[in-house]
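Presented below, as structure tokens, is a lone chain in the form predicted alone.
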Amino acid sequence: MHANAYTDPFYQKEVHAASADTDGMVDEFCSRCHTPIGVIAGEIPPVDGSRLSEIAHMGVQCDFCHTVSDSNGTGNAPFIVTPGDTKWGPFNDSKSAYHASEYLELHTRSEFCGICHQVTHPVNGVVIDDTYSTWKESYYAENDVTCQDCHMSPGITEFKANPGRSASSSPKRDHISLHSTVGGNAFVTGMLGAEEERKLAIERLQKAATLRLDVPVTAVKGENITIEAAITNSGAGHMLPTGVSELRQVWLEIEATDSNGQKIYRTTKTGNSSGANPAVIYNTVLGDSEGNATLSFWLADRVIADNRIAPKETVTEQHTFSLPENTAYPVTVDATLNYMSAPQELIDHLFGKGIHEVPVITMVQASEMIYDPDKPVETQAEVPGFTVPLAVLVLAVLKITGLYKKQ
């Protein structure tokens, strides 16, 4: 992604989009986190990039990034570069037959990525993106887990080595940092064919969250029942999700169907016809200067509502409904938690109808079971189409005796 920062068809649907609403005003401040070199260049604007080099077409590629030599704060693009022979890294003992080498503690703080993933308003200062930021306020500060830590190791959520070289001629080191630097795109890198990047950034989704889902043991027909699921964000050092999160999308879906099929309660992102209830969307919302929600971030003034989930923090949602009579017991509820990267409307609406479907990402689920209150629980153990895993049983069996108190 940082590779294809300025030729990300998504990104250039959007910057056109700015420039064109802004007239030019945004051209700059977008492109200098997309193409740097292009601004320190000089090449931009204009943004289409008419008068772009090679090198800047590029996007954040090595070079920009190991000539950063330091950086006036985080947050809109305040870095300083010294372009030329000496190229800056984590390293206090690298040498280079090709370059001279110089350590620069930057390069292994947090600090580096807040360049430019942390990002306000370039007119009135509303946060567009706080990746940095919640991470600084975050229990991984805290405890001196940097970006790096889980976006240039093998370790997805935890810091986890990667023994190896630099260079042929480098010494062998415990660490050498990983520069997929994957994310949780797992859309654009569909889009350019990026294959085993986007199953990396599944694979980050399906670790960044847990889910725990509680519900009555039995529950009488008719009478209303309540279970509650409890999101947790578990992996993430930022929000959930983060990024330009007036686009992204994480959503709980419900669903409680009886041994027969039938679908006796639903939540889906938007509710339909059929009876499905609209699920709860977590991410931030802007407003433009009239007060309306608005997915252009450029001509936002506000933030109308956040209910993104912060590192470590767990939510709760409560859904009620009653078995109708005609239920076939037992009765399965199921939990799953979605991510989308952008809705589908807003990709439909800049590219066209059908030309891209935006992937639905099943981040982690969870299953229980609602048993007929007349009959042992231990009997309805196996009914025909359904076969209740031992440990679901067993916790069963401690509700009902009373033995299993909720932690």
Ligand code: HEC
Given for the second form:
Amino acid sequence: MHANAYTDPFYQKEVHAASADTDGMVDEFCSRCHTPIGVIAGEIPPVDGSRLSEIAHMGVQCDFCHTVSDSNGTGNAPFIVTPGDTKWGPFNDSKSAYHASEYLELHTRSEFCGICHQVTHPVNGVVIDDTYSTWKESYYAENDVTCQDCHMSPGITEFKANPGRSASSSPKRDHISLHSTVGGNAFVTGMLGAEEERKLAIERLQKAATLRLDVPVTAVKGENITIEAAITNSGAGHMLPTGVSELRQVWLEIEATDSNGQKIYRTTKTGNSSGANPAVIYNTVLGDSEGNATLSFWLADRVIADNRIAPKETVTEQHTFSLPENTAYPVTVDATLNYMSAPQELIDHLFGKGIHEVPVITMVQASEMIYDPDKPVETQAEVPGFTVPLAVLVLAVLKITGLYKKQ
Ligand code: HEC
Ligand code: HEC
Ligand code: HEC
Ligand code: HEC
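Moving on from the form predicted alone, kindly provide the form predicted together with heme C (HEC) as a structure.
Expanding to the full complex; the earlier chain stays at the top.
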């Protein structure tokens, strides 16, 4: 995503919309993180990229990050660069035949990432991206687990060493960092055909959270039953979701189905006319100066709502429903935590309907059963696993004895 920070088609659509809405006031602001070289070289504005050099198209690329020699803190890209022959990096004993090398401790710390992964509105200071600051307040900062540990090592939710050499002439190291720097973006990586990164993004999302489902073992027809779903942000070192979390969506889908396939209770992202309830969506909602919710974060004037899940935090949802008289026991309750990089309506609005489908990524799932209170649970508990093998066995016997003939 760093290499595509400028060419990313989603970014391109949004930055043009932002530029139009603000009469070009945000052109340089957005570009400072999405094409830092374009800004440093004075090639932006204009935002249309007509003066942009080839190297500035490469977004957040090698030479930019390794030319950063210092920073005036975090947020809104206060980097200091020293372009030239010297490249800065995380080792104090690096030698290269191609360039001079300097050690930059900043590269080994989250504050380096915090240069860009912390965004406030340039006029009114509304927080748009608080990845760095929510990390800073977390268990992970306290225990010295950095962004690099999770995002630049094979560990995904913890540091795991990746021994090797970063160049053929360099010494063998205990760890050299991975530079695919994957987050949760399976949408744009898919659009760009970056298959490896798309898969890694899905894998990362699938390690971000855990889900525990509590349902009563038995329930009487007609009486209210309450089920509880507990979602824990167990793997992300910041809010879940984070980044442009006014665009990202995480939600829990619940489905209770009886053994005849009758849907008894359902939550879906939007709810619908067929009786499904709207699910809670975990993200931020920004408001414009009139207080209306907006996805155009450059117009944000306030944060209307924020129910993202903090690092290590558990949130619990309760759902109440009753079993209809015709319920066929047992009832299966399935819960699925989903992630979407952006609302489909926004992508349809930007690109046209039917052009890009935003994938729904399953992060984690859990299932539990509710049994008939009038029968011993042990006998019922065997039912789902037992009927299928039994049917196969009966068929096999019938076949052997010649009693069963395929039509
Ligand atoms: C987003 C900024 C960023 C970009 C883009 C980037 N690097 Fe790095 N690079 C880093 C950071 C940060 C580290 C140190 C990570 C650590 O300490 O865990 C690093 C480490 C390195 C190292 C030391 C060995 C290693 O892998 O740990 C080399 C060599 C290197 N980068 C080369 C490159 C090259 C070549 C590219 C382009 C293909 C590149 N970098 C792109 C930030 C960046
Ligand atoms: C110069 C600014 C800059 C710096 C420094 C920077 N990033 Fe980024 N990063 C970006 C931008 C911009 C994007 C979004 C690109 C896009 O989606 O179009 C991004 C994307 C990402 C993503 C992918 C997000 C997703 O949704 O999948 C991850 C993960 C990430 N950065 C981690 C890091 C880490 C870790 C560091 C520090 C080692 C770092 N970044 C340093 C600007 C930066
Ligand atoms: C303990 C491991 C861990 C640490 C530490 C960590 N992350 Fe993440 N990060 C994750 C996981 C897991 C996800 C996927 C879930 C999500 O989107 O929140 C993720 C997602 C992301 C995303 C994509 C978010 C989205 O949904 O668009 C970005 C950007 C990112 N991280 C940047 C950072 C930065 C910058 C830091 C340091 C300030 C950092 N991360 C620290 C594990 C970690
Ligand atoms: C201080 C740095 C910074 C500034 C300024 C900034 N961004 Fe970003 N932008 C990021 C980072 C970091 C991400 C990745 C966060 C994530 O993946 O959730 C990102 C992600 C995005 C995305 C999501 C892309 C995707 O592939 O899903 C869009 C769209 C975007 N930015 C548009 C803009 C626009 C428009 C502006 C100006 C109004 C802007 N950005 C200003 C750092 C910045």
